[in-house]
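Okay, so here's just one chain, in structure tokens, the form predicted alone.
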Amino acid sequence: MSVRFAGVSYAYHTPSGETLAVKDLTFEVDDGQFVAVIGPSGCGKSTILSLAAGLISPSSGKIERGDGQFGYMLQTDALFPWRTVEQNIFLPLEIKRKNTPEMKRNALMLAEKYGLAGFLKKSPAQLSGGMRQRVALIRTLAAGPQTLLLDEPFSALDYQTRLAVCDDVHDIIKKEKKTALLVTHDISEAIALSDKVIALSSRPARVVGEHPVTFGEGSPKKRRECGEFAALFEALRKELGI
């Protein structure tokens, strides 16, 4: 088990009162799965990775976590521009204080392992929007996270570098037995890369639907290809309500 919600709630003050963003949120993500939680915009997604990685404290319920550190992805790469590749895929290490020659011997076998080792002493600007979020990932493993934690990393992108994106990413995590935890609100997305969804009700989020994805052969782009990839697809905007 990476990270387990039995009953959790969460509630944030405002000036204008109390605000409920997660209400009686149970589900569990199991070491080396991929798991994918959808729901519409402003219902509570970023709140649920916060308190996955411990940031903040449910108001109720409990949250059981492995023994695993977490990793976060942003929406954004967040890439440094005055620092090179290679100095921005060392900077978790620096900051956790890791800086030793053996993680950063590792941190580069990994940026080689995925086709980086050409652009290490390059610039985020002189990248493409996909090599950066390769980057982006590389670096957020490069600390080594047990569990990967994704808030909407592929939405800055345009819809056919996000494709191919996905599949690099998910390849990568996959291939590094890695857990993810994804927040998202496109469907596809969600069924493509996903070995679990949780679908979220509108603010205050609660699970409305849990699905098992075993289509595919666990290839993103073999997903989309598959006859269940629109069932699954169709069961959850109805479950959404869109």
Contents of the next structure:
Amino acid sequence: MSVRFAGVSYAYHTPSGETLAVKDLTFEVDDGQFVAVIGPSGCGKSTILSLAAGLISPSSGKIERGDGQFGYMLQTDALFPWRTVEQNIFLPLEIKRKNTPEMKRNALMLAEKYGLAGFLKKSPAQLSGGMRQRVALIRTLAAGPQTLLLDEPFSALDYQTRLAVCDDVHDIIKKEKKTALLVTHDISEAIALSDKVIALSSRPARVVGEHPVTFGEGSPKKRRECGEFAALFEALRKELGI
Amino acid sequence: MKHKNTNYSADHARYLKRTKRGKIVVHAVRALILAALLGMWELCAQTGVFDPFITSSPSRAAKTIADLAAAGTLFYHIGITLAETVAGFAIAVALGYSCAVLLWLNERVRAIFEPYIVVLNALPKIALGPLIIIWMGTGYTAIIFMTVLVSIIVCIMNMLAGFAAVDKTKQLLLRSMGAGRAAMLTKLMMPASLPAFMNTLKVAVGLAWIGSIMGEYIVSRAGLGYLIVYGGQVFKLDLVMAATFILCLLAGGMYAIVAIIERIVVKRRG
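Target state, the form predicted together with the partner chain; input state, the form predicted alone:
Once more the chain from above appears, this time first in line as the rest of the complex follows.
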């Protein structure tokens, strides 16, 4: 088990009142599993990741975490423009004070393994959107987290890049044997990437359906070609009430 | 880095020529305006259209500068005003930046001090002149204090705005990595707000000159502001104009230095 939500609720407080973002949420992400959480825009999906990462504590309920650290990947690549690609990748090492030569070497090996060798000394501004998102992923992986929390990491990309980066990220995460919790509002993305899709209601978010995805040999490309893809898409669409 | 392509098409060569010519025109017209203004002024003073006793003239101001230089007091006065301005500027920027960091670190402290900063910003600092003389004496400290007073608030407010404008996603990213306040500040807030800092320097340079000359108006025994006040009191308009010319050059020069530093910093960031 990597992370388990048990009856978790969370409310935001503002002077004008309180907003229940998630309500009585229960689900589990196993080690090595890729879980996608989908729901309508603004249903509190990002809150789920903040809760999972421990950045905020639930108002009620319990969150259990397995061993291993968490790494965040956000909607925009959030690369620091004043740092080179290499320095960006080292950022989590510096923050977590794991800035040892060995950790740096590991991070660089990872970067080279996934085709960033020629870009290390460049500035992020010189990279394409897809390449920047790959740098963001390697940066997330650099500190050696076991679980990745992905907050609509492809939503800022144009459609073509998005498909490519989507497959790319899936590939790298599977190869590195990481656990992933993805939140997205894109049904097809969720089906293509994950081992399990969890559908949420609009705010306050509750689980309205859980679907294991087993077809297509775990490859996003093959999955999109499968007949089951359309069937699951329809089922999810109905659950989400779109 | 983009490689410079030296193989242009004829169209591109024309474009380059056109931009270059545009730049030359701007510089030429600028110089022409200055020359025309000085020339007209000189002419009017020479031919008696203006009374040079009241308006002075470029040649008389130049002669005054030469006389001051010959008497050996020119660089003394320049040095004093320059030292006061640079000291006040440096203190205001350093102190203002530190205050902004403190206010950023603690939201409640910021809320507490906000009205004080607003009032201090709105207050015409010259109103504090008598107090400053009584508290700080009539030496350089009073003038430097005035300089700091005039420029520090803008430094604080500019930097606070700079910190507030830092991308929230990047802040969330650092927090998710477990960054504390110190790491947040050094890894993200300070580098990200560098353009705001350079902007602050530019504004503070101008304000520092206002502060130091204002300070010298209130209380001084030397400096360019002193020369201007003294010249005005004894009706030596040549001295007033001479000091004002030098002030223009110095203020412009200091701004140019900051602008050059900005360009280097921005370039290095890529």
